[in-house]
Structures are given as C-alpha cells and as structure tokens.
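Below, in structure tokens: the form predicted on its own, a single chain.
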Amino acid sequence: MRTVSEQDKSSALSVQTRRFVMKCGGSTLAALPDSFYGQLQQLQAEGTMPVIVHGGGPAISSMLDKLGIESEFIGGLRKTDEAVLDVVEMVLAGQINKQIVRRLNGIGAASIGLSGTDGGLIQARPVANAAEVGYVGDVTQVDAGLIEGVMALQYMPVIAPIGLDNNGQRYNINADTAAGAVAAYLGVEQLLVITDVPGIMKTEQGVKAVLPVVTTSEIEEMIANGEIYGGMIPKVRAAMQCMEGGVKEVVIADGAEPNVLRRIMAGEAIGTRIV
C-alpha cells in the first residue's frame, strides 16, 4: 500500500463527523451479542461514525468444504484460484456482509453494505508472492470519496474486502490489509481490530500476558521469534502499513469485553495499542 498524500486525505476531511475504522472477522461479528451492535448504533447516534471492514474466513472454509473445493493457507493468506475466488466473493459480499447489515438495521443503526468492487471502491494488484497464493491482492487505492458520500447520508458503511485491478480482475484481499488501507485513505486517526483474543500476547517468565503497548520494532522481533504467528501476522503487518499511511493508533481488542468500543473511544487502555 502506498503512502497516502495530503491531497488524498483532503477529501476525507469534508465530513466533520468523528470517524474510526473497525475491522472484525465475520465469525467474531456473528458471535458478538446484540449489546456490541448496540454500541455501534449509540456511537452513530451520538455523531461518531464507524466504518466496518469485515472478514469471513471460517464461513468461506465451511462453504468450500461443502462444495468439495480444496483450500490451503500460505503465510496466513488463503491460496485463491478462480473457483475459490467465486466462493470468497459469494460468502463475503453476499452472506456475511448482508448478515451484518441486517443485524445493524435490526437494532436501529442505519447501514449500507458495500463490496470493494462496488464503484471501484478498492483497487488492487497481485501480492508479491502471487505465484504461490494466486488471486490475493494488495490495495493500491481506496475511493475515500465514495465512503464519505455514504457517511454524508448518515449511513454506516460495511465493506467486504474484494478488490479489482484495472483489467477488472477480482482479488481476495485480507480483511486486515483492506481495513488498514481504508483507514489510511479516509485519514482517520484510529483503527480498531476487534477479534476473539484480548490482544497481542507475550510470554514472560513462562506466563502469557497481554502487551498493553507494543512498538513496530517489537512486533518484527516477535514475528521473527514465532511469538506472533499465523493469522495474527497479517493483522500486525496491516497495522504497521496503515500507520505508515498516517493512522496514529491501532488497537487490537477482544470484542467480548463489556462496552469495549465506548471504552476505547473514551481513551481507556484495553487490548494492545500499536505505536
């Protein structure tokens, strides 16, 4: 993802409502109670607009199994050919995206579901190791104006991470990567990664504990020694990329924490803050 210029950010400042980007896995969102969605509705009502970017890995794996299509992961990324890509788009942009929108609308939050392919919202190119993983994409551009337009109508955007290149080829984009790019192009100060773990864990004297604050250099060290592994690697890599793009803070927190969103918005130290 390229560094976002001041000109890119200028259009993102046209709406003065306080905003933040929230990334959440589809399975995590499905398991969260109505009270979590209630926090989103309350924040929207009070003038803070969430922008949601979601994943859906377990649901994709389940559907691939039902259809008898093999799937594997390489470095935390799903190997994606055209057959897998069809299922990824169907599950993310169809099933998961609309489930989230229905649930938000059901509690009185105004929301609209979008795919990264809608209006060319997310532009993408193949990842560096595309020969290994297939149609997996890195974000080259996000149309912040489209998201701003949705928010100006007082709707909460809910975005499925599918991208397109200039030739119309679809790409499966890791949701953490997509969320980081959306946050950078919108010019928000904060990206929240809501997951089912309490934060980044580190073993000290044989005991695992949550790191309240971690630096990017510490993250690189923890990846190298194996303390950060699997699906957490794309999360922290995306966090570091979006901070290079101007986002000041990334918080990784457990969505099951009571009132987690409102507490983070109030400045309470929850989960892990990446600086």
Ligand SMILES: CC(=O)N[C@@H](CCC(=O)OP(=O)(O)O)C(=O)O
Second form
Amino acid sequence: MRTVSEQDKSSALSVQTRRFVMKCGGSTLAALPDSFYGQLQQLQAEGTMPVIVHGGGPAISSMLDKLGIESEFIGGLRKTDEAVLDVVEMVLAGQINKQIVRRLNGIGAASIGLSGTDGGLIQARPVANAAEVGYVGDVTQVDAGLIEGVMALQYMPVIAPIGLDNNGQRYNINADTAAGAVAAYLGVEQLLVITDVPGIMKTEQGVKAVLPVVTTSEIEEMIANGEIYGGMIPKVRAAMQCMEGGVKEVVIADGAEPNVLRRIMAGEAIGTRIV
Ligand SMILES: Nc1ncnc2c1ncn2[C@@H]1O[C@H](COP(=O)(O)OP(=O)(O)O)[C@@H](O)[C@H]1O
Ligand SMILES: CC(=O)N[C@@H](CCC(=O)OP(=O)(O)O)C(=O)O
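Right, the form predicted on its own is done, so what does the form predicted together with the named molecule look like?
Okay, now the whole complex, with that chain kicking things off.
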C-alpha cells in the first residue's frame, strides 16, 4: 500500500491552504484576454489553486434563440423546463466548460472540466418559486472531497453550475449561487466574482463610482432602493450567503483590469470588497 510521504503531506497542505474560488460570468468569458487566463496559469504554477465556477447566460440565450425555444427571466432566474434544461446543460457543461478548459490547457495550465452533476458534485433542490421558474435549483450540498481530489492531482477544477437531486432530476443553477456554495463548502477564505463592471457602483451627488468596500447591510439597502438590480442581485445574495457559510471576503471586479487576480490577492483597492 502506498504510504503518504512528508512531501505528499506538505503538497496536500499547500493545496489546501492556498486556494480560492473564482466565478466568471458569461458576459465576461468571451471577452477575457489571454493575459487573464495567463494569470490563472501562473497562480497554479506558483501553488495557488483557483477553483473556477463559470456562467454562460448569454450563450444559453443565443442557443435557445437559434433553436427557436422561448425563455424568459423571472427575478433574475431563467424559467427552465426540460427543453431549456437540455440546452442549458449542452451549452454550460459542453460548450462553455470545454472552451475554458481548452483555453487554460492550451497555455500550459492543467485543468479539468466538471459538470455539477458529475459524481454528484452539486446536490440541489427546487428553488422556493419553482412553480414559477421550473427546474431552477438551490444548492443543498457540494462534494468538497471531489474538488479536493482534483486539486490534489494538481488540476484546476472548472465547474459548470448544474445540480442533481436524489431522484436524478437536473436543475439549472445560477452560476453566482453555485460559486457561493462551492466557496462555502470548500472552506476557502475568498470568492472572486469576475464580471463586466468594475465593481458595485453607487451614484452619489450625481456621480457614479465604484464602492471599494460595502457591508451586507448597505447591500440590502441598495437592493431595496434599486441601486443594485438585475444580474448584480444574485452576485450579492450569493456573497452574503457564502459569508454566512464562513467565507471571509467576496470581491467583485472587472476581468478586463490588468493583473486583476493578483492585485486582489495583494489586497489592492480594486473592485468592490464585500465585508
Ligand atoms: N449597483 C450596480 N453596480 C454595478 N453593476 C450593476 C449594479 N446593479 C446592477 N448591475 C448590473 O449587473 C451586471 C452584472 O451582472 P451580469 O450581467 O449578470 O454579469 P455576469 O454575466 O458577469 O454574471 C452589470 O453589467 C450591471 O448592468
Ligand atoms: C437559473 C439561471 O438563471 N441560470 C443561469 C445559469 C448561467 C449563469 O448564471 O450565467 P451567468 O453567470 O453568465 O449569468 C442561466 O440559465 O442563464
């Protein structure tokens, strides 16, 4: 039987202690420059393991359009029946997941794509308003051990946000929600939400600017008064939920900012930090 050497133990420990979850939105993915993927590759090479959870909302909408399948968003969630689910799974777990993995591996990173349904990675149940939105899920459990196993093999996990319940029913999960759950179950300190805006914006005295730091009570106020709307709502809700689950900090930032990941990790005032 193979015994665990000191070197194995210390490399397992370094993987365990130096890691973060990054969510990348569908609005950003296609536009991200090679240098962004290069940052991920470099972090991995230095022993800091990113765990990626990705979206792909715009690509799903465009495929649904091509196929002539109607879909709508209700409160930021895509109304999902079985026909829409097929397209969601095809686009997220097939097209987008594989594109990211190919791009990472193409520049020398080692990454493996997983759907949330692989190995029962993401367990889900219907959201509270399932009668309205259909097969949309909330996460009930994430198999952190599976992600740890992939990381122990030195592969960067790239996860598509689809879940399964105990009966084998698939669910479409908002990617921000899935990323928050993955971060909480993995016990990471930081969730980075990479999107197409420089952070949470607030208008004060007629000037719109990024909030460098925002508290959860300020967020509730901004949702109530409409300053946070649309796609920003699931981000901040996921942020607040994963912070309740032990994640220390969530940073929302623009993927187009040069060297954004390393700058966030260095504590630079970039994007919005939710504390
Ligand atoms: N207060 C806010 N500050 C910044 N962006 C906001 C705010 N409220 C709503 N938004 C919207 O949220 C969008 C980001 O969400 P979304 O388009 O779903 O991104 P992603 O595809 O990265 O998940 C922004 O493009 C912006 O239109
Ligand atoms: C339930 C629900 O709305 N799921 C999303 C999943 C993809 C996603 O969240 O992608 P972004 O991060 O690009 O928005 C959808 O069907 O669009």
